[in-house]
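The form predicted alone is given below as one chain in structure tokens.
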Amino acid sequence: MTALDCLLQVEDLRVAFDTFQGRLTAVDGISFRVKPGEVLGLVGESGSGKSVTSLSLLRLLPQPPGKVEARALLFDGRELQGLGEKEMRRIRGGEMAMIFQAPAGALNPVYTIGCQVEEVLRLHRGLSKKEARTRAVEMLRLVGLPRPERVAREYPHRLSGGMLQRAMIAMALSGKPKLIIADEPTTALDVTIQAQVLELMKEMQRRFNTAFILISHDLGVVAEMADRVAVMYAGRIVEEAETAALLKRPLHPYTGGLIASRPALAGERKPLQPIPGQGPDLLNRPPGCLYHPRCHRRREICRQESPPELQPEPGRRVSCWLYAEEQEDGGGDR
């Protein structure tokens, strides 16, 4: 991927927090890229560092206690590190927006829905108060909310979870951003509303060529939306590939465990296979591969040394000693 093809380039991102027990490294040197109009899925168990990654990109983590470092954080050709808060406010919401995991907590309870959408339009589109009010209703109609004029006058506590999520999407789209980070956008929604929200996001992507980073622990959601998937474990990306290839033949044992632990769909006969054990203590990271205590394919070297990042085939990368051994042997069946 050339620089011209790249909307977001993240190189060696590290995020740590100083706690009373010591320094906790939540994101440990991850790198990825997002092209214009592309959907990148970021998946992993709770605590793997997905949300911290997204908040660090938008500079929404409090510093201190947080500390964010990277070799490069390039958005649309600009280095985000070192930008002043005024410039970041222009980017945040205008060029890069976020759909938060819990819309009821992200929306201000003392302002109406319309007022909050209008604020985005006035700050990032330069509309007058009257123009913003008209456009806010149009945006609420665009995301499929019934009676948008009435919804615009309502306070967040008066709306259902699905309606709040649609209002959040309207806010995110109002600034016409090039990239939207969607953090668990379908959490706590029933399956019918979940399908409607996902279809809405796909329509917005097609209509505006908006790129998405879709953060989820639900592989079904990611399979429906994402072009590529990056799998996170304990603050690191352990595998990345095109979605279809990754779901058909996962390379990393952790990715395979995530797929096997997916609940069976209606009509499927598949036993639930949870991943044994739990993630490592990030305050006291063990030596070797961080996944090795839970891995059924571990080798002795997995206990001792962290695996390198490899490209066993075009368009795929994985951090696992299994593939390092294969490359040393000149290849072979996987």
Second form
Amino acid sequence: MTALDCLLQVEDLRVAFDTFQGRLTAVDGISFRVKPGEVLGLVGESGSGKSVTSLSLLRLLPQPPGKVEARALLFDGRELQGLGEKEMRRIRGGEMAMIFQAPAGALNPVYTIGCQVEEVLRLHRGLSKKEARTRAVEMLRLVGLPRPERVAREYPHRLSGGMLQRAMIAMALSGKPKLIIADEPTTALDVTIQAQVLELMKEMQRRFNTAFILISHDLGVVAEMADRVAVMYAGRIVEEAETAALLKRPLHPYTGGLIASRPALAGERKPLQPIPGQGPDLLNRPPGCLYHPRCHRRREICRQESPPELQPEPGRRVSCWLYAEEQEDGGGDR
Amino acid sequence: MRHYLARRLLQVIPTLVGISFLVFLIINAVPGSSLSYLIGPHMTWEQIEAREKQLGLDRPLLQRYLTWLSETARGNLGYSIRYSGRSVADLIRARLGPTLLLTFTALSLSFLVAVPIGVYSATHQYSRGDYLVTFLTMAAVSVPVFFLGIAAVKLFAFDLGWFPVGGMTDIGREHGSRLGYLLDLAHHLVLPVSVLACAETARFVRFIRSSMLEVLGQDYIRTARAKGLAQRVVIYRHALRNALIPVITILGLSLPLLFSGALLTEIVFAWPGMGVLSLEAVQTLDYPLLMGINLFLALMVILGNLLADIFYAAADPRIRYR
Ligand SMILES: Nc1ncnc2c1ncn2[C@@H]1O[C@H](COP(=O)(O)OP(=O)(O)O)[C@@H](O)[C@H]1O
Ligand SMILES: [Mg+2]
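Next, give the form predicted together with its partner chain, keeping in mind that what was shown is the form predicted alone.
First the chain shown before, then all remaining chains and molecules of the complex.
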């Protein structure tokens, strides 16, 4: 993948927070790319830095206490880090939109659904008030809301979580974005509603060929929709692969653990096994592989040195000592 | 909504009865009586006692209260003792206008001033400006209103001569036109309104600041930012509208403080409102007048709160629809 056919290129993103207990490193040098129209899944346990990553892309993280640095944050050929606030605002909601987790809290309680969708249409599409009103109803119809004219006049508290999330999707699509970041878009919803919302996002993605970064702690949700999956652990990407390959043969023991903890992915027969232990203390990162205290395949070196990033197969990467020797033996491509 | 209103209006009556009974007990616990001030060389004790009997002041407490209550229920607030038998209702009516003018000018002014300051303070939390605002509001709520009033009179009226010392208009002055009258009135209003609005503004600033801070942490503010809206739009359209909803309640709750502040301010500035009237009523233990004034103030406060609740419901769609 060259830089040209790449919509988003993140190189060595680091995010830290200055807290009362000291400096907390939430994202520790991650790199990834998203092609136009591609869906990248970002999975990891809660606290692994997924939301912080997405908020830093749109420069929505409060700074201070946050501090964001990256070697490159290229979006559609532009370096985001140098952009002025005004240009950044044009990108937010316009070229890069966001869908958040809790739909009940993510919409303003004192404005109608229609009003909140119109706001995007007027801001990024330059529509007049009247045009925006008509178009907002069309957008609400597009995302499958019944009686969209009614819904447009309703206040958020009158709609169910699933309907609100549909409205959020309509709002995100209104700016005709090239990339939508969906941060846990189905986590707050009932299981059946989850599936419907996911289905809707897939449909919209195909229809408009919008690229997605789909964030979830649930590998099952991501697997439904993502072309590729990046697995995050404690602020690092420990493995990335095509979705099918990742599910078929996870390389990193943490990915294996995530799969084993999912009923649908692990298969009916196998007992479910949540990964024992907790994530590391981000305030005082221990030396070595951050996963080693919980890893059932750890070796001596895992305790001492951070694993290198390896490419055991084309289009795959993993940061784990298990594959280092393999690669040296086989004379890998590094 | 109509149901709710009817219920609230019905609650007003028992509340007023309760308040008036408490006030009655309190003013009767004060030593002396309405006629104490008459004692002197021109009155004998016998004459005073005869007068007390005539006024019914010798009857038992509860009986006197019930008499007052039944008369009041019929719309008769009684007659002042101090102002030689003028009706309490007339006395209040004559003083009402200036007091309402003073309080509502002060209330509107403090709200208008407090909103931008509170928003600034919240959006610049922990900055120097925020600390300055916090310090000033603290000072403003701590200084007693009469002290502030006297200081203002000394500085701006006596020393600098910018504003009149007191009163509502210049005495004996011919106002050529309506505009001339209004300008003179406005000139007289500046000092008492500023003094009265001072503490009120400070209280509003504090509430708006904390309410804004809470709203700014909400998810929908992040959504508004993620839409690409300008900071100004996020703050004034998305945050302030939500932050002001609880402030409406505060507006209603602040009425008692506002009225008591107004009475004191009026006394300092010789404002021809209910302040001086109530001062004299207290000094001479003019029972009927005291009861009338307190009943009136209680009614204003209750209605103010009722209005605040209605506006609250109108401003918040989550309540409007219930
Ligand atoms: N404003 C903040 N101040 C301090 N720490 C934060 C802040 N926001 C997030 N963090 C920390 O960053 C880490 C990653 O958080 P987050 O990205 O929200 O995780 P998740 O993967 O669940 O989305 C967590 O340890 C969290 O406590
Ligand atoms: Mg998160």
